[in-house]
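Next comes just one chain, in structure tokens: the form predicted alone.
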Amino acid sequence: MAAISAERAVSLIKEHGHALGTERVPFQEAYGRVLREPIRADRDFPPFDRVMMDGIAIRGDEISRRVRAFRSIGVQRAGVEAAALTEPGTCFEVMTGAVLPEGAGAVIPIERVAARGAEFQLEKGYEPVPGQFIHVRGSDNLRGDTLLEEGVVVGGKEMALIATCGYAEVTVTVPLEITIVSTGDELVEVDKIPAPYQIRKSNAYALAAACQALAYPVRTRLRHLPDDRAFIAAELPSLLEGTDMVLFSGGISKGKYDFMEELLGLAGVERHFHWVRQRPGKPLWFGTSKGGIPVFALPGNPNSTLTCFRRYVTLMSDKMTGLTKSHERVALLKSPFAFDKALTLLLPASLEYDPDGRMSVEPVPPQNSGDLTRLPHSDGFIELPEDQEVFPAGFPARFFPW
């Protein structure tokens, strides 16, 4: 099968996949979860016309009149029903987020006034303006409207607006559920010693820690696989049940003992596309189940699973759960760089920002596609593009953090 471009398996796998189930839980129980319905205005925003500055209300047309002294009638403090405001001469003492008081027509705020009992006079030079520090009822928004749409993720501030809007439960999506399979003879755990020909085991743990680092609840099973084709072949079957998706780690390229995709396509699996013009991870694979379920099998190097990982497998897992926000972000290079092959180049990067608040990117070339000791010195990669060479200083790239 030929190698595609980048964009073409960015393309196959946003055709697949589909949506996880919802759950309603408490409001409480929110925080951190992808909201699955609109959050709407119960009422106006805000419900009543709200003072804005601590000190006086005062009548509108006594501004035009030029009044300076005037005569505390009372305190209008929040939470209790507005009193009404209807002698000349006259205010009401008022707070922060109080009514307004009826008949009121400006908030004079206390730093404007000098106060002597119950006679408050407004600064020399002072001139009041007809409305102002009153947060007019409805100004924000009407009673009806969309003040959150779904497919966020729940955060303190969306939290606000749920409690706000009297939603005592809301509708999100139910945890994901992501099975990560490692593959290979030559992996061992990590709290043993490898003999010179093995390695510990390190791409299972890296990907379910990048799971945990999604913006929504992920829950991984981890699982060990020999290079063996029968005891593959047998355990395919119920690798492939009771989870929304499987991550293979490695036995996906060339060599003489990579089964996966023979395996996979007789266990049922169809395959959408393998190998893509990238580096690294070019032997990167993806296909579905016959009950639609996601299987992706990335190349087993540690730089190749990390990034094929946040590059194209958050693609699905944001489409499952329902994320409408993009990861995407756009930084510009700080160094001039060249790569004369004609392929994507996913090249991890440190991220900087210059005194204007820009986001430029330094790259951190790794040595190769198994060189896992410069990753932590990355911020996460950057996407040049097939068909260019030279990415001058400057160059605005897609920026993937990690």
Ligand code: AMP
The other form holds:
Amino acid sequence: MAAISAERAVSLIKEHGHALGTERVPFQEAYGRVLREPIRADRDFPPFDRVMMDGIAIRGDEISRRVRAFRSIGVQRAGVEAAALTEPGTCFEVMTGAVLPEGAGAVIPIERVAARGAEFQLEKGYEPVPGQFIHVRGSDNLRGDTLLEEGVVVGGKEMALIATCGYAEVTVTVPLEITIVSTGDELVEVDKIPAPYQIRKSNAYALAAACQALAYPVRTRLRHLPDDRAFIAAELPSLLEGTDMVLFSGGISKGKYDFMEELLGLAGVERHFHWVRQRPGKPLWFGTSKGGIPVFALPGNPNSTLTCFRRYVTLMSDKMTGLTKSHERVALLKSPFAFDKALTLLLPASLEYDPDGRMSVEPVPPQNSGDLTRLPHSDGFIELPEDQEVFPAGFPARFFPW
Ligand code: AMP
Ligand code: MG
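Moving on from the form predicted alone, please list the structure of the form predicted in complex with ligand AMP.
Shown next: the complete complex, the earlier chain at its head.
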């Protein structure tokens, strides 16, 4: 199969996969979940003319009449029905969050008045403006307005709206379940001392951790397969069931013991592409099972595995969970960079801020796609297009944080 462009790979992934189901949860449990219903204002925002400062409330016409002294006729505190301010020369002592007394037209902050008992005198030279420090009913939003769209992740600021609009329960996406299967006879468990020709398994753990770092809850199931044709063939059917997505790592290249392409086909997984014109991660494979489950076979090199996960797999997991916000950014290259192959380059890079606050991105090139030791020095990777060889300083590169 001829290699396709990275751009084509992205669009093929986007054509597949479906949104996961939803569940209703008590609002206190909605933190970190993807919202699947819009949150609408059940009242005007604010719901009443709201006092914004501790101080006194006076009638608006007193300002034009240049009245400077007021006699308090009571206290309007938060949580109490509006009193009426009618008499000229009088005021209410008001507290932040209280309803504005009826008839009042301005709030004078306590710092701007001198108080003697119930008498309040405006500070010398202080000129209040009609309407000041009144948060007018409906001035932020009107009842029925959509305040949060579907597809956002609930954090503190979203929780504030959910709670204030009276959503005791909210609809969110169910957790995404991903099966992660590494392959390879050279791999031993983390707590074992490898023989000189062996290495420890890292990809499945790296992928599981990268799943946990996503914006929504992911449950992972980890397995490992030897490079044994019959064994893999026997295991595949059960691995392709009871899960929302399957990630294989390794065994998808052209080696004699790379069985994944052939066996995924035999297991009825429909291939959408294999081989992408990119570095790293050229052997990337993507398909869907008979049951409609997205299946990725990621190249086994540790840098390739993680980079392909972040660039491609998360397109699918975002779509499935209903997340609408992309994590992709644009950053300006700090120094010129050249790459003369007709491949899309996915290059680990770190973000830097200069003293003026300007951000740029500097490549942290690994030695090769198997080199995982440099990755922790990077914040993500940039994507440099295949049809360009020279990238000057200041080039706006697509940036994907890890
Ligand atoms: P493969 O894609 O199976 O040919 O693997 C490519 C390279 O990545 C080989 O050097 C493997 O040893 C290495 N590799 C594959 N799977 C893993 C893994 N789970 N953890 C660490 N390295 C791996
Ligand atoms: Mg292998």
